Partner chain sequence: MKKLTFTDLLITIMVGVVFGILMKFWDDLYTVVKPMMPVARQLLYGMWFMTGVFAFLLIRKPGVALIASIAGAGLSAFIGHGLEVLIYGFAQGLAAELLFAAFRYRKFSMVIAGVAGVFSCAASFGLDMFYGYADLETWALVVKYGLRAISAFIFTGVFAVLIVRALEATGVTQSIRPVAKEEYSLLDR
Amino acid sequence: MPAWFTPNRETWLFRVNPALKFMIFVLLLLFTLFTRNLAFVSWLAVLFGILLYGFSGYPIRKLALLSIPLIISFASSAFTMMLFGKGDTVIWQWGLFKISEESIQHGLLLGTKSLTFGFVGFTFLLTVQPVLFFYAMMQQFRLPSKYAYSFIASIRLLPVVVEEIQVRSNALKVRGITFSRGMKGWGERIQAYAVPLFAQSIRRAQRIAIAMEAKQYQMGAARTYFYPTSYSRMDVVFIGVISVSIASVSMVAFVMN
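Form predicted alone: structure of the chain on its own:
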């Protein structure tokens, strides 16, 4: 799974400070959320689509697979609003279903917003290293270390948890243990997996706590960082590209209106 999320090449987006990139993307998402101009939101979707498909560094095949939930989200949100939205200029109606000009516009707006959110989310997730992101949040935006290191530890331990689930599954198969079908089988699986995994988690947490205590880790104390992060010229380039792109999108949307 980690290899699947490894890019073929690292583009300039990878060299942008992760914390700065996160804050700018959050601001853009909030701006998109409260915008009701369909043309502007549509061009924003095009902009972030270019960032995702052109500068994420991943092959088209992987990006196409990741785009499937985005397409489903766009279609479901748009058609739901079209069929059940309110409007005065009714085009077609049958029972509870009513399509109007206003509902079509609102449906396209809602669907395009969901598509834009997906593009932004995938662009950020695919072009940032989680560990460096939390280090940058601690160093550039003063995120308390107790939260940052908690997230880093959880990310580091995910592969270990998956491995333990596989080991437990193989052990049950070797012992010839079978489960019933239906909901009863799910209950039996929970009983067979929950207690051993929970016990392993407690032991692992104790070992981590002892290791952190041995390294003189204290909450709130001043610490040095193994991965120092800072701002660079690429951050200025990123801000410039985003600013020029947003200005161009605004001008195009204004002309179209």
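Residue numbers count along the first chain shown, from 1. Here the rigid core means the biggest group of C-alpha atoms that line up within 1.5 Å when the two forms are laid on top of each other. The structure displayed is predicted, hence computed values, not measured ones. What changes on going to the form predicted in complex with the partner chain:
- A displacement of less than 2 angstroms separates the C-alpha positions of G49 between these two forms, with the rigid core held in common.
- Taking the rigid core as fixed, one finds a CA shift for A205 of 2 Å or more between these two forms.
- In this overlay on the rigid core, L172 has a C-alpha that sits 2 Å or more away from its partner position between these two forms.
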The other form holds:
Amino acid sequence: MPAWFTPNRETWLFRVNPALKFMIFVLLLLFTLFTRNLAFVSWLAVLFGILLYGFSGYPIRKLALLSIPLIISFASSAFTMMLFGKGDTVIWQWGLFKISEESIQHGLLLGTKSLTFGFVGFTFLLTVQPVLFFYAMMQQFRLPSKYAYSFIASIRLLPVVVEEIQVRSNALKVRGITFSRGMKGWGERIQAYAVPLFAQSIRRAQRIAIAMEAKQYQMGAARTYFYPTSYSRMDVVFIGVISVSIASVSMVAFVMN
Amino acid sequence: MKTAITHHREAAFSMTKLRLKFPGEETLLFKDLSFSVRKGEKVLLLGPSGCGKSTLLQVASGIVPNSFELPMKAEALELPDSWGFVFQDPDTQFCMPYVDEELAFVLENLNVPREEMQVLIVASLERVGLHLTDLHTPILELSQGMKQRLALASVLLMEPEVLFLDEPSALLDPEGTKQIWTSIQAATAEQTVVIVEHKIEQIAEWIDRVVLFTDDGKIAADGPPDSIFKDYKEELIRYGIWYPGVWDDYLNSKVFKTLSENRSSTSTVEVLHAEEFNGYRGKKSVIHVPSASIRQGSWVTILGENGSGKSSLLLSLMQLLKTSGALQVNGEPIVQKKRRKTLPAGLSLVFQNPELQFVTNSITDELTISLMSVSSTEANHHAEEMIELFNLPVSGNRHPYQLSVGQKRRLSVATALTSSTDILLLDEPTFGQDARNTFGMLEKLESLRRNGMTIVMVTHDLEIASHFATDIWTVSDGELVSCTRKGGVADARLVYA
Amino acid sequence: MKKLTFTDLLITIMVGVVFGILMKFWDDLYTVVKPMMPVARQLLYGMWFMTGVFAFLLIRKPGVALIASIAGAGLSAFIGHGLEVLIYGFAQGLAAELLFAAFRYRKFSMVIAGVAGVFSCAASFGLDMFYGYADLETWALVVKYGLRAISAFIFTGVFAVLIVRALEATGVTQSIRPVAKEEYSLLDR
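Let me have the form predicted in complex with the partner chain next, following on from the form predicted alone.
Then the entire complex follows, led off by the chain already shown.
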């Protein structure tokens, strides 16, 4: 898995401060979430598509593979909205299905938003190292260390949790456990997995917390950092590129219409 | 508080009249326990499981109540100024993904400037004899024994006066056990060291003092190791301590003699046969069996290095991995389907972690849930039989998670035994267990074998292979390389070497 | 009300992260159900509201519902669900947290847990309105979010409560909850 997520080359995006990158991307997401202008969102999708495909440093083949679910979710959310969305200018109707000009608009807006979020998300994920991200959050954005190290410790144990899910699934087969149908069955299924998994994870979290405090970790205490992070010229470039792009996209979408 | 300071010079730590209990429990774990350790002393705490030795270490370090609250009080409590703690489980001591990051985490806590970190990290790994070509190695890639040495290295960075070791080798294989104790002895000549451990072969010579606890948290004996080991042998056996020579004593015991005398020869009926059999994870073959067969009533132990494919072999036989080739159970060929709803009849598997195998809220339910076809009186009868046979608490209402470690393991074996089980596959059923639970488990398996059950078990323990197995299989690098059938009781070490 | 210790915090975040992983496995199932059965799809949606409620029922301290919900969403985002789920996680966790706070963090019943789930559901509905998921015909809107609210109640009020009770029976919760004062007086017996 990790090998798969190694880029061909580390582009300038890698050298942007990860916490700053995160903050700006989240701002952009919030902005996109609350926009209802289709042209604007479409241009944003194009913009982030270019950022992802052109500057993440990954080969097109891998990026295309990652984009498949994005395309599917674009299609499925857009079509559902087109068929069931509200609207008065009806184009076609058959029973409960009704396509109107408004619903097409809404469908495209929704689909394009999903696509934009997907591109932004992947651009961030593919160009950031989790541990460095948390170090930057602590140093540049004053994230209390207790949150940062709790996250790092939890993420570190993910492979163990995944393995336990597999063992549990095998063990349930060996024990010959079957589940009821319908909602009740879903409840049984969740319980059969959740109880042992959470029992293990809670105990593990507790032990790790105790071990960390035994290594003289103290919430809120001053500390030095193994990975010093700071702002660099790349961050200025990044902010510049993003602002210029957003400005031109807004120009095209709002002013020229 | 006034009296305490004068005390401090010679004592590394001390406690007077400690009282402590677990929430919800009726009785106190410690009632007016007084205990102290002198500077530089190497002390071993021994006692039955549940007597509170580990809790005592946590009180002495201040983990209880600072990080973990338990109701407690004491007349005087003198804790060490600086201390380090190595815990039992190698997988729950680290918070960072990489070796250098984990060691740096400690240095960050100590406010060491970044420029000084690298040198200290290298030196600390050197101190515990952990030689890595790359400091930026993922901790998940280390063996369990290396992880424990990393834990020791991270603790040494704090330059502790007192070192608390809570069963640091309990979950290690023989190789890892030897290494961690060698590292500890080399690195802590000056320090005060307080150890809780069942596996004491490596340290019996090294320690200065042994403190023996009773079941109810009192000190039964306190003195130099030689005299304690000599005078309290009965207690050592009762508490399940792996003292030097424990196997010899067991082999000479009455129990084992009766077991081995009546070892009937196994029948010639083949219950399992595999030919050019492969197990896959994804598309990769992880185990290949050229040809192997198992006779009814035999006891097969599977030996091999970590990651060589022993567990994969069990999963493949159980049809929990994708397989190819020929496999027959009880003369019937097993159809190897891609997605199967039911597993082959006759086989059952016991996993390493019992808790992942439990599915109900009580011992009785756990034992009867697979017996849907029989009446409830019959089912209860079966449950009672199993409870008796596997030395489980008489109250079948107890929650499986609320059992002791040894009881959990025994229950997990009991749940695998249904009327249709002919072959029992077990993944290291004695791993991490104390001597008493280990022998108890082996005796249970032997009695099952006598009644016609076939046992197939993965282990690291050559003594078990030598004294209990009828067949020894060796797995190396994803291949079953040898199957040796023993005439009587032969020495596994010859086969394994 | 007791503040969160570091152990509480690490458990909270771990619970969130483990939920994130379970969600991933859940999502694989859900994707299969998705196109074929819109009703079943909405009925299974409630799982997404469980994280915060479950963590609060487990640890019973202020802040837990919000932090666990963000942690779960953060993990989902981290393994490729898109950064927007972080915003949803925040809103859903906050809604549940506010409900628990309104009861001074002292109520752990099925009804309260279920209502907390419905609150989370309402918060996600609010975001959906901005996102554009809610621009549906009225009948479709009522069916979609009605089913989703019912599902939220079942998953948080019934399933989450039952899992916590089952965990209480295992004994693991005992060591993570604050020790009662009476326990200390028992030391003097």
